[in-house]
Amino acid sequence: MSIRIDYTNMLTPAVGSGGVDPQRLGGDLQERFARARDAVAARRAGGALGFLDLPHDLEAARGVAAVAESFGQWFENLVVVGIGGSALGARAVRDGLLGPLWNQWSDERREHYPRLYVLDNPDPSTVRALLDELDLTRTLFNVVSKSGSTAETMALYLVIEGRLRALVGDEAARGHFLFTTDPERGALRAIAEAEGIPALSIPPNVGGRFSVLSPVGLFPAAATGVDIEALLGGARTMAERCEAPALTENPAGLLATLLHVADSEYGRPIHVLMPYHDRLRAFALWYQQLWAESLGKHTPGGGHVGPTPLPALGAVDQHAQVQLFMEGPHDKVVVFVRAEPHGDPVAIPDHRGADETLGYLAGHTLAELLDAERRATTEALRRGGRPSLTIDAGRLDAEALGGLFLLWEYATVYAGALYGVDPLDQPGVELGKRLTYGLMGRPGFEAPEPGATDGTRAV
């Protein structure tokens, strides 16, 4: 695998006092990582880290591929209905491997694979616009909720089901749904069994934000022609690298340890992921949920920990955020992601070569310019004593994307051990869920007092 992490600019020789002494990588940081690695290995042995088993389960992947081939490709459109980890992975796969304009391509250019949409937020204007635009008789809705009780997802499901029932009748409407949910429990599983709706299973020990390599992400990928065995193959290769005992040979260990040290010792709790590739913009949003929901926690001692992930996009955010990164508070680490361009790098013509303000661009390509922007920003940050890392993904294909997913998932559980928190739970979001249920009138849940949610002062 070609994925490499350059951590030169995290070290004192490059960025001065804001960096880490290289000697620590073989000293106290190696010892700290070894303890974290042991803790993660123990949790895996106990069966908690099911996401690490997914790359090895080729039988399950082939079952997903068979469903996609025999069912998912009957339709012109595929809509993934979910939120958070049930949606972000599918979006990252679609944009990373199919490209952000996939849905605008002709049937022939897509090789008659379906268009892929992701419906996550229950904003009525967006929902209405999409459902009005699509030919629902040619659309499959993949409803994704492990619990089968996610309020946003289930509300969207009911809206879509109501439309389809009115359009094609109750019986035919069932043929437009595929559920991805818990193998035994929850409302979606019960509906699937009662009404004969096909359903794919999310392994019980795989949480939503770690589920991209389960049927949650594999079904929409396979239905649109992505080589899911290559996706899993890249993840397997990365997993082997991320189990190395030596810190300097373990890419996930380095990511987790250096970012944890930057936060806990150097006052840099904001971790920016900045890919220089439009196809990885959605991946940065996937990372944001993974890092935030996994690591922002109460500690057993009653403290509060957790870095703040910030997605950015090069070169766009050089004109939006880099001023802050350069001269704002010393509270950030930037993780750049480089990937080779897809297809034609697009040569810059020389028809205005005589103009000294434009002529220097002639003979170059847009791909060269984009990479020069990344290199220049990296160097500018270094000269300002601002630490950064660079992940080089190489050619952005299914294998590379699978490796990137697994890299950050493994880094997340290592970081959880370093912070002393459980990266697999999310107790902080449960109160909001319960209050939402109460406000919507779900039996057994209490709503806030009248006026409490809106405050008492306004202008």
The other form holds:
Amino acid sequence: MSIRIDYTNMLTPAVGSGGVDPQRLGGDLQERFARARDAVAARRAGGALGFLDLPHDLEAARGVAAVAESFGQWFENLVVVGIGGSALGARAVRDGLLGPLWNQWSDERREHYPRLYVLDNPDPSTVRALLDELDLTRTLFNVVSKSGSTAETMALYLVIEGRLRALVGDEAARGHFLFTTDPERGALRAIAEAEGIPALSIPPNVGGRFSVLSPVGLFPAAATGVDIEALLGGARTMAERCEAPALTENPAGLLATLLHVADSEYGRPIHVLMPYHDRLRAFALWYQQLWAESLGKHTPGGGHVGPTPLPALGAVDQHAQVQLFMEGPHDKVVVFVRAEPHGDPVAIPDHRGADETLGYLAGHTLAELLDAERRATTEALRRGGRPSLTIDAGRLDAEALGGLFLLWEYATVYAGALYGVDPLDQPGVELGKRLTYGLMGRPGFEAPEPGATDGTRAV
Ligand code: PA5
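Could the form predicted in complex with 5-phosphoarabinonic acid be given as well, to go with the form predicted on its own?
Shown next: the complete complex, the earlier chain at its head.
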């Protein structure tokens, strides 16, 4: 089954005045989307949207698969070292397709594919705990950085390299690294060339948060046995659908347009992504970075725009955030995601002597319960006049996950055009990076005044 988006609950007949008049979908919103689609097509023609070429590049994917195979199953552990767009995709693929408990499975159950860890934050206690726990002599570190210079990633590389050199010696330490970086620029590429460390290339026109279908996401996926051609196949099918000129036939166009109009006209700048599937929890974090870093920007006219993406998980967040979604300010749209359960839906058995407080559960499955929770929350929001969308991913396999990635990437560039910002840059991240360099003593970078970062008033 292909991915479907149900937008009934975004429209006035379902949610009243908080919704969009369906007539507009064939009127002004179609016109607005047509302009956005033209702007995106022009950027693509100019070569800026490299992420749209990735699903077609089977040769590159086969190259990545060959590199993954060349490592064989000799490594017991694969650690992706990266941050932001260089980390979140790998985690989303791992949890989405292998499951969040992959690393706890036995070697046999994992068919001897390596455990897969993602090390992003340079938090010393996590880093120490992981490096102490793993058998480093059986561990491959895939250091991922598009720029090849991000302080967090490079510091982690230096720490890991130091540990390995002390353990196995300089020469053998090199055999524990694979880099994924820009084909020419950056310190990581220079180290790869100077020390003969193998390095996969991220196409220059593919930015971090749009790189999951490049070697950034494909290498860890291939190394753990994921069918990466199916991942790309699903993305290709979705890309085609997202090029349709009619708004109501274009899944990415519809997502972008309805979420943009909810923010800009209906006062709903908080865009919640709420999958009812543990395997998609990491996907929601990937979405959060994509939506936030791409759309939160200065406009050319000096304004400030950008929706706030909020990840949630059903049914867990029904006991945490849904109270706020139901009765708090009318400032949110919830995008639900449903997908079929993996494997056995787990029957709920009868309880001896159960009365009606428990008896109703027997004969159902946990999967049915989870889906009932999703449907009930959707309906409760609708009754409260609160709009929502539902993405039905069908069977959550490699094809579907590839489709979901491409859907949100395409929606992001359409939303960029609708908000009037460049979704591909992130100038707001730069000042913090420069001040970090200054604080860490990098020559040529200014550190903040003493006291400025710690404040002078505290209690
Ligand atoms: O999306 C982005 O561009 C960022 O989130 C980057 O992925 C992140 O800053 C890491 O950058 P790099 O891959 O250059 O180390």
